[in-house]
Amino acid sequence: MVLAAKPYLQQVSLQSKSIIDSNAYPYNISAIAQLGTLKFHSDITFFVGENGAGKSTLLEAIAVNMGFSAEGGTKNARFSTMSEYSAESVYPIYESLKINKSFKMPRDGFFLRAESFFNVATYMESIGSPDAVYHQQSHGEAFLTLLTEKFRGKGLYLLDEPEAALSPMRQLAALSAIHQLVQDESQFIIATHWPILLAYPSAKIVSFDADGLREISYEETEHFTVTRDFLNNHQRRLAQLLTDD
């Protein structure tokens, strides 16, 4: 039997539910409380769901457990500008996670948080990193530079809502860049509201909702159904949304 290197991150679960306070954050989030065992796709696993459903909370906890800074960046990035509340919110769950990994370590890695990417770029600039060019670009351009020039392949990439500031054409360019990295033995776990990215063939889509976690198809996602309905019936939907009644 030949063992495959991917997925580098195979599955995650809570170590023991007996020590969890279901009334305390973040265990009072249904998807977190009902985590069970979540297995990852060897190429791309998407986290989808409403705001506050626990997608970013779990992704950030996985990142911290894997050795990344809670603010993002590579594993070598060691800085903190987060408030004490924000920093502490992830630690109870990251310490409770049991993560199964491949026998082979990824050669590269990055944790992207859209909300703190500016801080990561500032840190890179402060230490004289050649990656400090991000402040000289728009948010969307910086993210594409990250994908095409910083990510080296054979890596584990954790992305939290990477679609921020990307135009539709840039979203397509990002999708192509992610595919090239997948072809180069990379694994992605992505929390997103991005219908274009969710269309990636064969990816695993995990929905976070009040009933916990469940795997769904692209066509079952709210992102697909709502976007398709609006584009096909935009005049009617606008009339319904903007009516005085």
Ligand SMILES: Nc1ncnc2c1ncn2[C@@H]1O[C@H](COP(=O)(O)OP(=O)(O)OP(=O)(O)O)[C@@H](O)[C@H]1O
Second form
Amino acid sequence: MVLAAKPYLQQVSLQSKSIIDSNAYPYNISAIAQLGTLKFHSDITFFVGENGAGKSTLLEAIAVNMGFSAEGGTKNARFSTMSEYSAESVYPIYESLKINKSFKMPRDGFFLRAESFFNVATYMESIGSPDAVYHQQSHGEAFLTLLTEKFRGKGLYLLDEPEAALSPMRQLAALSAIHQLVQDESQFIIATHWPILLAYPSAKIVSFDADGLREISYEETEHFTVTRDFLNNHQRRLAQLLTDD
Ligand SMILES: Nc1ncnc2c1ncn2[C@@H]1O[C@H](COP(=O)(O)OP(=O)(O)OP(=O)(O)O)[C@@H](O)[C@H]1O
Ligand SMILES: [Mg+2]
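Give me the form predicted together with the named molecule now, not the form predicted alone.
Whole complex next, starting from this chain.
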């Protein structure tokens, strides 16, 4: 029997000895306090849920635990332009996470924090890194360059809301680029509000809500139901949303 290299990141749980203070961040977030054991899909695992449900908190804790800078980038990116991104102060759970990994290390990796993508680009450019993504490009263009030219495959990619900068056509291009990386032995964990990407067939969708984490189907996501309802009934929905009373 041949052992599969993927998923590089198999599952995550809280260490049994973790001290859980449910009145303080991050254990005041239901999904984090009730993490249980989260098993990852070997291709793509999506984190979905309301704003503030804890998706970024968990993704960042996993990233720091896997050796990425809390501010994002490749594993070589060691920098901090904002002191608040110190792993110890911002991500107290990163030490409490128990992570099961594959026998095989990914050959490439990247942690994308949506809001600090610009800083990663600045830093890489300043050190003349071959990983530089160019400031001459727009935010969306730079992200697509990252996907198509800098991500080398056989990698572990942790992406927090990568869609923020992308036009609809580029979202489709990004979906196709992600698919090529998946076929080239890559694993993704993606926190997203992006209905188009969530349709990817070889994926697990994990919903963060008040009762903890649960796996749901694409058709069960609010991204699918709310977007479809709006597009099918936009005049009626607008009339309802924009009434004065
Ligand atoms: N460093 C911090 N200290 C205290 N509270 C924090 C900290 N970072 C985030 N929070 C709070 O924790 C909760 C979860 O935040 P998080 O960023 O993980 O949510 P999210 O699911 O990623 O939301 P979104 O979809 O808006 O990105 C929020 O209520 C947020 O205000
Ligand atoms: Mg977030």
